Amino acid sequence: MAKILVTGGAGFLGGHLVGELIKRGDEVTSYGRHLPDSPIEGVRYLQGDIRDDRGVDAAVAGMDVVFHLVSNFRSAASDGEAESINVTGTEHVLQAALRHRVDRLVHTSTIGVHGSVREVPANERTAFNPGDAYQETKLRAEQRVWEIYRETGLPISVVRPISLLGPGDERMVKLFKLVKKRRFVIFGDGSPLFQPAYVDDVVAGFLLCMEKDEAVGEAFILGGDEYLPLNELVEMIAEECGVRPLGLHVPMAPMQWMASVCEAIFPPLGLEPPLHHRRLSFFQNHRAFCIDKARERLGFEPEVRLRDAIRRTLHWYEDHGWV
């Protein structure tokens, strides 16, 4: 039984990871600003801010393993908050892990460090191409992780998860809801590639990064191995919902103009723009990745096929009244 800290253990991915660690019999602590609506029995929840170095240090003390998941995933917060959470917060975790000599630190980065990929499928060696403040700060955090690894030898692995879906996911629910109601409009031609990953598969990859010596000093893209054009993804979701996809496409150029107008008007008023370029990137950027490195080095193998992942996620949404 290991003593394990999960920063962000109350979030979607963190909650699934914490649940699996508890099943294994580990002693698990979750640290983050938010507490879960449905706490997992056996987990010790510590409420604190990743930007509080003393709070982070106290949480890390006595731990064998630290999974660092906290981020401000594309929130409406300022770029400064992205810097303080993603970069400064990661520095606090790194320094605490060094002081308390943890056996393994698994740091969560993002496939977003590669931005809209310039090769298909992309891999861990694909050039970095961040496209917004979230991706840029996550890249700086990961680069700092590698500096610490080279300077100190702290046993670190880095995970770049593919876009997630699964029970409890709030990021894809709007897509499912609009497709089911036949209201989902595609901006552009719908040809960019998208690669969803079922959360349980990604959690299994995290555990391998904790267990395998081959993971130390390496970055791994984790997720499923199926990618397809956005048009086909929408069709697959519609089929599982028992409806025909709306099939309506809107040219991208006027939407980009509208996004620029919204970004100029709403932020000075302290409001989140109803349309912004970051949202449009979903319809523009290729997200197609190769998981061969994780397969070869870790023995990682996703078990849930894409259609099954969509079906399981949809059923959970329906059972909980989300769609």
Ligand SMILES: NC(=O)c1ccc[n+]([C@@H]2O[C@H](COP(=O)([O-])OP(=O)(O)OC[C@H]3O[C@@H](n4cnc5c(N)ncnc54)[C@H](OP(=O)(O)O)[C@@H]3O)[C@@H](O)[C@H]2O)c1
Given for the second form:
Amino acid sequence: MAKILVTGGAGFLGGHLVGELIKRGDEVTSYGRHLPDSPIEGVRYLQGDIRDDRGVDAAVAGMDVVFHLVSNFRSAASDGEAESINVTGTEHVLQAALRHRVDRLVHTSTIGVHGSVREVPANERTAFNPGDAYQETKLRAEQRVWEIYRETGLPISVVRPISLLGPGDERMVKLFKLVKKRRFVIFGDGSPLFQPAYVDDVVAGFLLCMEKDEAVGEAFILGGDEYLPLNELVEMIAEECGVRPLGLHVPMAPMQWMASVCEAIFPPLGLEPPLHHRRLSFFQNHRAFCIDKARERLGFEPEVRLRDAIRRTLHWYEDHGWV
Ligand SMILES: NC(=O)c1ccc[n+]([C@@H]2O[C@H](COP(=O)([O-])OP(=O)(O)OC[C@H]3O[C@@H](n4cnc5c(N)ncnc54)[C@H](OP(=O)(O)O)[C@@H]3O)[C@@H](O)[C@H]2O)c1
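Here we have the form predicted on its own; I need the corresponding form predicted together with the named molecule.
Now the full complex is given, and it begins with the chain already shown.
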């Protein structure tokens, strides 16, 4: 039984990871800004901000393993907030992990550090090409992780998850809901490639990064191994929902102009813009990745096929009245 800290353990991916660790019999602490709506029995939830270095230090003290997941992933934070949460927050975790000599730190990056990939499938050696403040700050955090690894030998492994699907995910639910209601309009031609991964598969990869010595000093892209154009993904979701896809496309150029206007007007009023460039990048970026490195070095093997991942996620949304 290991003492394990999960930063962001109340979030979507963190919640699934924490649940799996509890099943294994580990002693699990979660550190994050809010407490979860449905706490998992046996988890010690600490409430704190990742930008509070003392809070982070106290949470890391006495831990064998730290999984660092906190990020501004779901909120369109200002550039400054993205910097402080993703970069400064990671620095706090790194320094605390060094001070308390943890046995393993698993840092969560993202395939977003590669941005929209030109040659598919991309892999861990593909050039970095972040496209927005979230991706840029996630990249800077990862680069700082590697600096600390080289300078100190702290046993760190980095995970770059592919876009996730699964119970409790509040991001893809919008896509499912709109497809089911036959209101999902595709901005652009719908050709960009998608590779959604089932959350349980990615959690299994996180555990391998904690357990395997081969994971230390390495970054791994984790996800499923099926990718397809957005148009086909929408068709698959529509089939599972029992509806025909709307099939409506609007050109990208005017949407970009509207996103710029929304980004100029809404944030100064303290409001989240209804349309922003990061949302548009969903319709533009190619996300198709090779998971061979994780397969070969960690024995990682995703078990849930894409259609099944869609079906399971849809059933969960339906059971919980989300779609
Ligand atoms: N989901 C994906 O498709 C995906 C893909 C690639 C990488 N990732 C990475 O995976 C990690 C987890 O993502 P997720 O999907 O689980 O996102 P999530 O549900 O938003 O989880 C992030 C957690 O971090 C917390 N948090 C945010 N800012 C904080 C702060 N300043 N101090 C303390 N806690 C804070 C959030 O709490 P609040 O409720 O207070 O915001 C939330 O509990 C992130 O590092 C993300 O970059 C996710």
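No experiment lies behind these values; they were computed from the predicted model shown. Positions refer to the first chain, counted from 1. In this text, rigid core is short for the largest set of C-alphas that superpose within 1.5 Å between two forms.
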*Against the rigid core, is the Cα displacement of residue 265 between these two forms at least 2 Å?*
yes
